[in-house]
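Just the one chain here, the form predicted on its own, laid out as structure tokens.
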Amino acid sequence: MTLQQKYTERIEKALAKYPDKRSAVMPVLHIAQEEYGWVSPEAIIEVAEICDMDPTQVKSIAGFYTMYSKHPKGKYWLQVCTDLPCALRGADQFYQELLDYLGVEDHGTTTDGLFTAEHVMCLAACDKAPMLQCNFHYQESLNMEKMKSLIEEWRAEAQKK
């Protein structure tokens, strides 16, 4: 089933917001990433067809923005801000402890495919560091005790599905 077939209503709603189909490329890329877990070459082609664009144009947009993943990720995409203000509040150490706890390296995915961890620059919550964004939802004022609890909660949630 294609993206267009599976998400007809959502895609039509996104397209209706703009006078030109091309302007809906970012919302449609979000739908594709949600469906496939990343923006694959096949997803690029699908989005290009939906938005009446050349695939090269779609690829350049997806490549420019860090919110679109160019590689497969775990079910939970953990992005830890390690920019200077967050680093001053312990983000670097927190990030290393998170990697150690998950048993992965930077940009690595756990063997069960659930978690991908990476550091990013500026998620605009400096006063709440250490913090991270998990699948585009903020988790703020973290320490490893809170983080371990969240990870176990997400693991349990994934097992239910």
Second form
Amino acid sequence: MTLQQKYTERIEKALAKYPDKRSAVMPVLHIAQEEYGWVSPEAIIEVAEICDMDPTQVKSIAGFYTMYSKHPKGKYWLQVCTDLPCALRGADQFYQELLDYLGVEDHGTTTDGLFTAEHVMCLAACDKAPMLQCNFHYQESLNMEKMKSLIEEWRAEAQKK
Amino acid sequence: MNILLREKDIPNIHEYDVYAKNGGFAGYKKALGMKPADVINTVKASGLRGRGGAGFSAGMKWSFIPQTEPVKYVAVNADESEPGTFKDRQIMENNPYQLIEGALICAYAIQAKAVYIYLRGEFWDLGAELDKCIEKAYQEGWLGKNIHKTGWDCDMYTHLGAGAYICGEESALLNSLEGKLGQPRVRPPFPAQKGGGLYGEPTVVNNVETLASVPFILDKGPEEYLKIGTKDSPGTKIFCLCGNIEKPGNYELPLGTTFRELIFDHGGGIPNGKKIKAILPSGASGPIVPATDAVLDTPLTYEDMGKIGTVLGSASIIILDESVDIVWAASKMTKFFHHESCGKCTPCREGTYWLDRVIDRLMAGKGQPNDVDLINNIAKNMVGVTLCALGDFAANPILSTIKHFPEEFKAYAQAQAGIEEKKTASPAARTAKGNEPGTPQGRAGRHSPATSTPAGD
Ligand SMILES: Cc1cc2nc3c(=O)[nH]c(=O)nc-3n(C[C@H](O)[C@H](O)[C@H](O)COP(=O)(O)O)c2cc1C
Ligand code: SF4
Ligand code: FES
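Now that we've seen the form predicted on its own, could you pull up the form predicted in complex with its partner chain?
Everything in the complex follows now, all chains and molecules, and the chain you saw is the first one.
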């Protein structure tokens, strides 16, 4: 099924927000990423058709923004803020411990394909460091203990599906 | 005194009924009974200054919109990406209708056709909640066609970004909304002018906090607003307090509150019995100030920050305690700007790249004797020559840290002069923080490779 078929209503709603189709490229890219887990070359072509754009234009838009992933990611994309305010509250150390726990390098994905860990810039939650976003949902005021139980929760959730 | 963070006094003010019962939409209702020009004059009279960074008069900005143009827009800047800033998020999460009301007052005042709320992409869940609030506002007749029989129509939409600090810059924000690369535009024409705004139409771009301050002004009158704060900086401001502070968080206080009151009375002081060393009053983008007694006693206003060589900006106040290695902090900020430079103009694109590289090698103990001068010069060459202010922002952490803490940079430079045994006593070894893990990667497809090589690399 194409994006257009599967997400007809959401795409129509996105297109209706703007006076031209091109402006819907960002929301439609978000939909594509949600569906495929990343912005694949095929997704780019689909988005281009929906927004009446050239695929190369869509590709450059996707390339400009960090939230559109240009490669497949783990099922749980963990983005840990290590920017200055969080780092002053121990975020670098927290991130290193998380990497060690998962057994991956920065930007790496676990061998079971479940978790990708990345360090990112400020996420507007500096008062609740260490923090991260998992698939763009906030997890705040973390420590390794909390982190481990979250990871177990996500593992269990993934097994159920 | 909470004009913005009203959830501290009124639980559940994020619910429509609670908001409405507590004076919600009274300011908007009043505005709808006034001539649009009078609404602009009211906001002008309040002295409200933009809370997104530059502190420009909000009413003045609205008055620049040419009323003869049939199509006009309001763009709400909810990109909130400055390191240390987390206030707009709190307003939108806890008091969303007040932002909607403020944006509508602005829209009515300039007779806008639509309001777009540009949220940073990571505010994904928040965007969904705001959509529900907007829906409710339509149902209640505050939005849509012929609003309150004024003959004026207005729509409101949210738009999610996708991870790019530069899209908080107003002209980049407009490009991004239009589905173009989120890079700044050449000005003039400015957003308020024909040809410069959204889809070429005159547009007001205001920060979330600015607009959320407006309902009070309409409801209670500009005189009441002027009673708070100082003559040149009226009203309350949300101070985002973070870093080495006992109680990090948002504090809404009258402008004119001193650093000392904010940090010690409200923020609970510095943890672990440490001393305060320096303050970054405007996130990563404003100059650092050493926390001297004179600085601590300075009132937090737009005018007073200038006197101590820094800016109020969006008041994202990062506290550094005595154990912080200033070169490490400068490196963190430089990595941020290197990552976020949009790559459109050379001094910023190349400058942030080289600053990051040279500081990295300095910290790794592989620098050259003149590296401190080199980074100072690279930073100087970025000031005032770029298309948007990010070039200046990126130079600030370097120029101001070298100015106030030259000995810390020298310590690194000397450590590299072959005195290996001294290295254990270098600032890098004194803090446990060290460098950040991994190599931050530039934005795919954004940066062209650096083409110039500063001397000494
Ligand atoms: C690089 C850069 C990033 C910016 N980021 C933001 C931001 O995240 N939020 C914001 O409100 N203003 C930001 N600004 C300021 C906007 O360009 C603009 O001045 C502001 O939205 C105007 O609103 P105000 O008058 O209500 O402050 C940024 C400016 C620059 C140069
Ligand atoms: S100063 Fe930097 S961020 Fe601003 S337009 Fe130039 S390259 Fe882009
Ligand atoms: S620095 Fe980490 S959320 Fe702001």
